[in-house]
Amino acid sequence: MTSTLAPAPRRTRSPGHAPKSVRWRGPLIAWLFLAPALLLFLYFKFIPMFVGLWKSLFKVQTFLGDEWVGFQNYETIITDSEFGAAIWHSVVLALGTTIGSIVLGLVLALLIEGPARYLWFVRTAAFLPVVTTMAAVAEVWRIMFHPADNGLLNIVIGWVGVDPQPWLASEDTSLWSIMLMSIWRGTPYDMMIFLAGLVGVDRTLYEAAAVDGASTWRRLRHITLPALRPVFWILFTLAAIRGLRVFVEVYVLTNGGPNGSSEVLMTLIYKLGFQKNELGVASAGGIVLFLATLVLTVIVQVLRKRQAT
């Protein structure tokens, strides 16, 4: 005789159906790591953001109280030609830099490039400027840009034949003096990024072009190239937004000087904030600089995306 009492069969759940206290679980612990560092970037990077937007629709009074002013402080500043030169300048800066850094870190990975094991030793001694502190390199480079016969820079200079600069003295050659700087720190960054996208590069068709008889340049131009692609663009993003934001080399090496022939947006900014007590327009100009930066971001996303598909 059979039991009509027999235990009903248990129910299984799909693999994809898993309880919603398991489901939470893995997203809740991961939140949880990540509050500490979301607070200290909400309180230190976020807040300021907000209160800096808030600051740039007012006159800047510290013991008077603020006054509302509107658009006036941004009409003030996009009106100002210090402020224009500085844009240009920053311009010229990001676009000098990001070429030569981009240009030369891609040469680099490419002579320093393989499984050689004395190589690690080379990487090391190019990486070693980007984790030096900006101040201490700008201010090795402002002795090595000393304007007399017996600087440093003036006499390797002229081993070549070339006259003595005056480097961060003119008006002329200030600019292009911190360019220089700017260039040798950021290449062994961009050279380092190079290297990572070089690894991912498929082998096989560099032998199948070897076979081919395809001439080292033509590897380059239709193989490593194409292949690196995606590296030029985040390089690119990186090297502009690093450009258009330059600080510290400009207030160590020459304070904007001189005659404002090098003052770039941030040196511009500070001076107004914290010499000149204009925190307002000091404030629109941080948000000038934000806008543009985000532009400049979407700007090089969209063509990506455009260029991917």
Second form
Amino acid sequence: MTSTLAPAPRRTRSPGHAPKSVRWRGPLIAWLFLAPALLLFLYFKFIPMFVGLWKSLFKVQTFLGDEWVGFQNYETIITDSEFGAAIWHSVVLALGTTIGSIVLGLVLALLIEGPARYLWFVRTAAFLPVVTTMAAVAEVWRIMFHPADNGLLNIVIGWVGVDPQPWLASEDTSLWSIMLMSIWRGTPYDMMIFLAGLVGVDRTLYEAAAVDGASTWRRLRHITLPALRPVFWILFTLAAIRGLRVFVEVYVLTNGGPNGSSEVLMTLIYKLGFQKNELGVASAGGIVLFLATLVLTVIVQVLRKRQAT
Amino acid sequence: MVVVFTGPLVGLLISAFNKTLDPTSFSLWPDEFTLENFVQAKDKNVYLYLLNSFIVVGFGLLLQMLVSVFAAYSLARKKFRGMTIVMLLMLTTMMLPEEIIAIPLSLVLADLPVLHLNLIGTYAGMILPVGAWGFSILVMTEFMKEVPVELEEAARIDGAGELRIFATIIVPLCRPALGVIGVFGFTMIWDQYLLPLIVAPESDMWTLPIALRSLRSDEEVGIGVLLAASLLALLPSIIAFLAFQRQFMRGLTSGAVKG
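Can you now output the form predicted together with its partner chain? The one shown was the form predicted on its own.
Every chain and every other molecule in the complex is listed next, the one we just looked at coming first.
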């Protein structure tokens, strides 16, 4: 490769202009380095996105050819009671998990905040649920949720005098049990983010407050929480979006049961697409999920802006 | 607190080596130590599934790191028209969760546009889609921006070509960031569930996480094999996390708190 800086024959050219070859070579190299990423994104993100959008307008039939149905698939989703229940379960699960993890994460972060060396161990240990493989963790919880008296969780709550619960086996408790596991898994992550946020809180404010004789609660209310506000927004958005598209937890723990009581949007889409071969409706379900995510993100951003001003 | 968050995992560790095979035998105290669960796991192909997982994560991670480093070099060190759009596209892919496109992705994988390849039932079908990850690219880009321009200019004056500058100056300096994207990429690929579920219809290509479900419903084996397999599915990411903790925490805060 010849260097572009090698003395080229000087032509009459204004000094700001590079020789022609240099002008297109720079961008070309940039695009070449980007090409692998863009190609993979194109094939496995963007094309599927458009295929999904396109197929959602068809009754997809493998051998008979696709039949244009317009917005009928979307109508099915909006009016079908199964979908209605699944959307509702998704929202409940997303909100419950998000709020539970944020509140618990904040409390724990405030409790273990500090530079002490031994905390390193506590943080590491507490963080383990976050990095572990969802499918395996869910199997473990499924066993712990064993509904009989000798199920592990029933033994544990028995110690504090609570009656055995049916957990995943009952329509009334299945969704809450899944939520419990999700909070267990989400809390340490939120805690770590809060800890990172707490480092940024101005220490001199605490000292000033201490001099003024402010109580712990007031310090928390007027200094710590306002300083953490951006962290709250980020966590809320991230967790709510993650919660809406929950799949593995439900698929492994209950697969939507018993009797559809814990069916969420993604498990329903999965069943429609891969078991009942209703690819058109399933694609439309994916688009609805995407729109819900988008709307949620926009709402949070607007609220955030309004609060900031 | 430590008990609450690690209890289930410790319980798994103990129960996987436990003798009783009663379906409720998940416990925090061992009855009788045995390796039998791991021996029986062999008959149930658990180690084949583990190998599949390692194949996918090995090649997937290698591809992902290469792709990220290349893309980041362009985004961090070059100025070109259309850069904003590319950045926007990357962010879009991060906003677009894989679950949403799972159904159409299965159609695309069955018949790749233009190339007309069927990737269903191939390792490539599990590896290629995880090859580009917006998070890795962005973390890498942020890091590469910090490398001083002077180094690059000096090399250029010495007559080094583009690829040489990239390979001998930029990439070695980015080793810490490679650790970050490596450990995150590893856990992300290892945790994949829907993708192998879509791509691997035959059990001989299953990865360990998706194989757990069939082990559970297999009535010939007790719960011990399921627990042993679950432990094997958890260990790699736990080990990766413990070994690269500092990089992990750095990536976590750089990825989340910014903005």
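Remember, predicted model here, so these are calculated numbers, not experimental data. Only the largest set of C-alpha atoms that superpose within 1.5 Å between the two forms is called the rigid core. Residue numbers count along the first chain shown, from 1.
Superposed on the core, the two forms differ at Pro36: its CA moves 2 Å or more between the two forms.
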